[in-house]
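Encoded as structure tokens, the following chain is the form predicted on its own, with no partner shown.
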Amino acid sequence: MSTPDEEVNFDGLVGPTHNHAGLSRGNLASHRHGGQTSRPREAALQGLEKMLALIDLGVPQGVLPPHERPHLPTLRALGFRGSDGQIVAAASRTPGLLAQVSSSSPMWTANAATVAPSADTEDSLVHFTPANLKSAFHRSLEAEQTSRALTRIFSSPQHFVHHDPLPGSWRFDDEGAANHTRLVTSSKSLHVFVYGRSAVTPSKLPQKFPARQTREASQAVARLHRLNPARTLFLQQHPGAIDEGVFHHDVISVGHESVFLCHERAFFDMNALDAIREIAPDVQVACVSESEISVADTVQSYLFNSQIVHATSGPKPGRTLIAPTECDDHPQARTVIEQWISDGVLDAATYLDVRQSMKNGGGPACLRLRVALTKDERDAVLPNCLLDRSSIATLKQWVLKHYREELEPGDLADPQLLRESQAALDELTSLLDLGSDFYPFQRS
């Protein structure tokens, strides 16, 4: 088995709907901020500065596009009619529902799919799973539009496989990669599938807060991906921690090439990083104790919600923690990191800005889908969407032009937000090369 060459980091473009609307049950950030107002100019720039700051470290960066929002094919659905205008009107009486199919959550690309590269698949073709994202209704609305971004950015038969989200229904809930991770040490992968509850045997439950992805599920995503069941591992999230506001798994663990950190509640039999050790010895597993930081102080700073990338350039190349300025500001996350740092686990850390979506309760982590590829895949995606300073620049000045600075909750009821927002995504898909046809306002 060859190691891809390198892993492209593909980045979600936050929405110009962007809002705090508290729609997620668990997530305890995206509560506290329900209602306030949102800038959805300053998150679309904040994400754009975080891929910036990973290229200038040699990282590969790509990006998928936002969603259309409001999502008027779902109010159609349901029964709403009359011209666009109207239909957001109408929606708007009935309670929390504009919210929910406005939210600019599929920004949070590590819940878009989960992906397995050639070197590990039987039929050496690169992978995707769109997830379903059935626990929560405003994000079932993402898996078809996704599903017709991966086909259209990755779209050589040659290269990719691209799966149907599983059937949804409560026995198969996926959350995507956040619950996924890929370790490589000496060329050999192994695959760590982390999930919530499983829907046929017994297993503790947490009492608050809803277990998202099922052990069900994360094995039929392996065996569509055909990986080697000798090198797969699916083990159960810790109940209180889900309790505690890790509503995915990647708020409490992170994985990259050979180094594994988490916390010591990370998983509900901590043999677990055992099993990981006995596949793959070679990994370095580092596991913080609750003495160190606790659960809590984790979900509040997202210090496990960062980023593990393997910088080729910048000021201290090597292994590169990219974590968001509130681990910077917290004594004991940043304590646990200069730790790291000094124990060799990483060469250096990073600390970016991505506060509007930390407030909707999403890191670093949550903003970006690892896609590892070799230069022949690399190849074959759509070049538009992988990016370099000048297109960067490029979606800055198209942000500028079209996000407005600040929504309060009662502006998404405004029929010029939808016109606004319509209007740049139409030119995005000319940006980035995506076809007149990609939104559904563009097909009607």
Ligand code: SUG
Contents of the next structure:
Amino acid sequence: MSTPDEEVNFDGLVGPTHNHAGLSRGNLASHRHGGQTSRPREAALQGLEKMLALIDLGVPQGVLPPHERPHLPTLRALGFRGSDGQIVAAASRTPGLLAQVSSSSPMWTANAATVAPSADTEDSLVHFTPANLKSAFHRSLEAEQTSRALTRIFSSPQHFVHHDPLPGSWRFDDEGAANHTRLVTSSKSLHVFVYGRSAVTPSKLPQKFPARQTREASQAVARLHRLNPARTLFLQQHPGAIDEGVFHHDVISVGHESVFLCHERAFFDMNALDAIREIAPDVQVACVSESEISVADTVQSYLFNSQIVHATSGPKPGRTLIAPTECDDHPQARTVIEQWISDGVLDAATYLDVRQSMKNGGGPACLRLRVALTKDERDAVLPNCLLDRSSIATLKQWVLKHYREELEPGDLADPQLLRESQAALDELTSLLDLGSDFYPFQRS
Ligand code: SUG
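Having seen the form predicted on its own, the form predicted together with N~2~-(3-carboxypropanoyl)-L-arginine (SUG):
Okay, now the whole complex, with that chain kicking things off.
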């Protein structure tokens, strides 16, 4: 391993059309809140407060921009014609379509891509593969713009290599880093890829809800990233847990450096934990039993959709769990966290309010893409996309200027919302230095 890397969290900025449309099958929160009034301004500010909280803990923080929504290129590709306003009006007459193309789902950047740090790749470059997100229509619209964002933010070919999203079909469904964990001990790493189904090998499948990630997609990403096969695992998610609402693996496990926290029903075969221990014996594995907290309560509290970060400042430096406030309010989840602290697995926990995102099934861990970077690589990142207190303050002002307080489902058809969103994103491209041709509407 060369120079040490440090994890930078790139959080997704919530977009101006953030809404609750109940779009994701198997994601219980999305289903439960579908059709409710959303609060885009509050959602974006909650996200920025989270980024600020991490900065205050001394954790480097980056940002990924929202995508253009409603996504007019998709509507045009579906045959809608005329002015932007006419297209939106016509699309609103096709039930459900406008909600699909207006979702702010790119905010969950744990699904944006999978990333391999240079220390772990054969060519010593940082590798990025945007997720094709083919298992849901509204999310499948993300890959192209995600590729554009990543290539612009991580532009130096000396340091970064960008792959295309995997060719899309049911065989290679890829949901990105939400199903991938990198563990590091004594400067050696282990990449754990978790899949819901294999497209080739018969495997036990969930009965109610879709298994989104395929083994074949995970294997392709590992190949593209030129990871050491001896330090890469492909493990199957528990199909029963998927049926209980664990639609991504980061809803039932979280790992960071030498710690891996999970529920006893995280994997189909719990020998998975032995496989992890065998390759990385120094990893501290803490496995929580069903009697401590059920899978249903795990999903409700989003206990494992927490981030583990290494805090270097703040009241209690050390290994810190960034958990959603829902865990603070949930007796079993809180007890588990307190136990992890008293066992020395964690040093501290911080509870953050990301309720607007949580209503769509996105906790703290969903909102961030982890990119481990050496100092040189970090210096090569587009500077404005690395945040500090002052840039967060600027982004808050930008949100206050452009975002609506509330959105009813019917508001998505308002042509004025489209104009407001475009004005907001146009200004954002200068704030983040993304260029004036970053969004499709800027190029047309
Ligand atoms: O893909 N929700 C997202 C939540 C993604 C959470 N990400 C991770 N677990 N890493 C999804 O299910 C719901 C949108 C709506 O219903 O309006 C949605 O897309």
